[in-house]
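What follows is one chain in structure tokens, specifically the form predicted on its own.
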Amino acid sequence: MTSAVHRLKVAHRVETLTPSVTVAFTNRAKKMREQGLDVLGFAAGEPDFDTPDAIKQAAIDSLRAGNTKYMPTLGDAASRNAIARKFTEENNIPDCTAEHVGISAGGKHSLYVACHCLLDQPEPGQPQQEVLLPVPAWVSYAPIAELAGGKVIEIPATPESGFRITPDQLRRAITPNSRLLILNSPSNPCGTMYTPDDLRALGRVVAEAAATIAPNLIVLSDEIYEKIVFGGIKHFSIGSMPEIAERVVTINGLSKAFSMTGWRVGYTGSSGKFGLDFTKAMATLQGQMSTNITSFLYASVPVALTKCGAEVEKMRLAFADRAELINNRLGKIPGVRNIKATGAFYAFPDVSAHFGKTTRGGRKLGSAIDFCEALLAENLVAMVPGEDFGGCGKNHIRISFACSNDHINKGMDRLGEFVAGLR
């Protein structure tokens, strides 16, 4: 009996899956505390904010109205319509009605159903459908690609582009098997955006290259970050492009700008006969899988998009000040090379000088895995390191700023001294 239980397997898909390391360094940290120790967590993409109270209140009395009963599959009437509005007033996206939006658990799970939607597994003989993904990128981009069947095509940015890529490396890139493009601005890892000027660049290379070798390309745009701007870059919706609104899903949802990380509502938006198509394989995938959100919460999700914009200017212009003051101080730390954040909250500093140097504490530094191991080892302090991120991330750590100004000085103390001790 003993041997036969040996032999049990999971799935290959899942036992071959690399596991979230930005969830990995955050529970790890949490784990410390526990034990007693004083850890500074960075790793986290979460704001400390609170969410606004109408949101909460909503919510409460949506429960005690008795409404926890199922609900329809992407959502109710209201919450549906309250973003198509917010879709079609702020984004300027076209012909996004209640029927293009669906609501999901969260943005990743906007973005897993939005994939296996969108992907096919390849047939015997033939090749995989490419997703093209400008590098480096969110750790789960290329996991949840890779498990609806698609094929990773990294387009590498670096440092001196702002972490963007070009309209020529994207069409270089393109090929007649490509299927998505995802793009993500502001952006995490980099903490930096693309101007209007650089995504309508970037659409009319998708435009062409539909019209020519890629008729069934589409645009995955994640703007989960859209309101957390600082940098004096306006943010701008590629789907707001009238040649290729009906080939871009735009995925966003509650979670940062509204400090709802816990409430899992993240939602799509996208135009015309081919956004209606995909909403409704959406409703017919998701009924497979959770069906709708937690049915109280949707009360929540008007009051939020119509009655908070003084609570989320307010988070804004914190995340601003952070990010000045955690610039600076990056910017006074030897060897680390840091390009400023412009949008969400996050620094993505290049700390390869240091590789190959030794810690106070005897660990030799070869990689950022090595570096944020060690920081975390000897000094306490919780960061994320950049393999996972792809391209030039392998030189990198994430830091979330997403925290007060007192918790950003003493992390900036404890990696700079951290830094003095190598040797």
Ligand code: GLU
Contents of the next structure:
Amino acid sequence: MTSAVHRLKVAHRVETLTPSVTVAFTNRAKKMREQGLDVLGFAAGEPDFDTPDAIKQAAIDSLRAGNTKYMPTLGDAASRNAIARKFTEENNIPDCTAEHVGISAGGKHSLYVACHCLLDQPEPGQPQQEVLLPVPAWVSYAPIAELAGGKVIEIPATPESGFRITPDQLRRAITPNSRLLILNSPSNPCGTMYTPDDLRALGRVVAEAAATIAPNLIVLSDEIYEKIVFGGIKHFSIGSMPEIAERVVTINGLSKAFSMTGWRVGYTGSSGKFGLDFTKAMATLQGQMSTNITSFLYASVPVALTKCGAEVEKMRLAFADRAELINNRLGKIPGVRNIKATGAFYAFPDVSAHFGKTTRGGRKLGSAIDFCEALLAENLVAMVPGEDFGGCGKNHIRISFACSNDHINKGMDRLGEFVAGLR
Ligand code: PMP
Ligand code: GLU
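Show the other one: the form predicted together with this ligand, since we just had the form predicted on its own.
Next comes the full complex, and the chain you just saw is listed first.
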């Protein structure tokens, strides 16, 4: 029995956790559609294609073959081997074996487990470990890093810099307390990429700092959009730089490249002696958390990584086409400033020229949140406000163009009407 005055509460760290705005707007749009409203969704960061057949068939066959029991925590030998081979051959990551690979329930889960294996809760009187985060960045990095005990230090990027931080900015941000640097190229939400030379220059700063003031610095390189590149910039894995390979953890997954968001398959790769220690730690933590991912999905991993090149290419070309279309359409809407995406499937235009105006429905726009709330309520278009991506994100909205050209055209018509109604 609880007394009438006593308020039962959930844990403080969860009560104060920022909910994912991308998930929130996606779910709201779904709910409105279920209620019969003709909502056009641009919130979900998930490809609209079906999962390639060969991948589905492998899971079906595995299920029918009776693979329905607990499996090794971080994956069976065949899937871990296939991933290690991919990291070695495609990403040029040195000394990356199956023992350096861990499979988790989605890239988000990989990131969560990795952060908990790398960040310590601060001892009383000691400084928190710092997590360097170039912003705007995907909304889940900061909450996950903070839950694990890290203190997020934002490094601001701007549209003018192509949403890329410079080596100098990184150098200035590193302190003796720096523990993690999170990189994400191609970027969610910016749709931009670092060039191989940009990443090599950032890697050299990491190597320099590791040899001097920040010996514990680790890079978490989230390369989940690596296959979705169309701007002429080659994808480069910073973990391929021999001088820092052992201090790089690469995160990837099947969600985006193979249109498998609902399957929940993510993975990490690392290198050298520390990579083995790190992966063992992942196994220990995940063994007390979720154990293996769904047993019969493992069979799909080698199939996805080795047999689906043609499907991946087809999707890539579709995204390239959509990036072009949406950039052209956004360019014709007054007060909406966009940079054409070179990777992933997001446009991230600055709409702050409209802050201070009032909508046809009488809503005052003071922020990107107001903008997206009004756009959803009045014109039935779901886009994600940029505030939670950090830095200059507060002036931007995120538009996922993982949808058909027809859907994009309709959405841009409605966005154009919404903007035309602002006074
Ligand atoms: N990293 C980035 C940058 C993402 O946008 C996403 C999408 N949610 C993820 C990781 C995780 O994806 P998933 O958990 O579906 O593998
Ligand atoms: N990564 C996707 C997005 O940014 C999926 C939702 C999420 O996990 O954030 O929309």
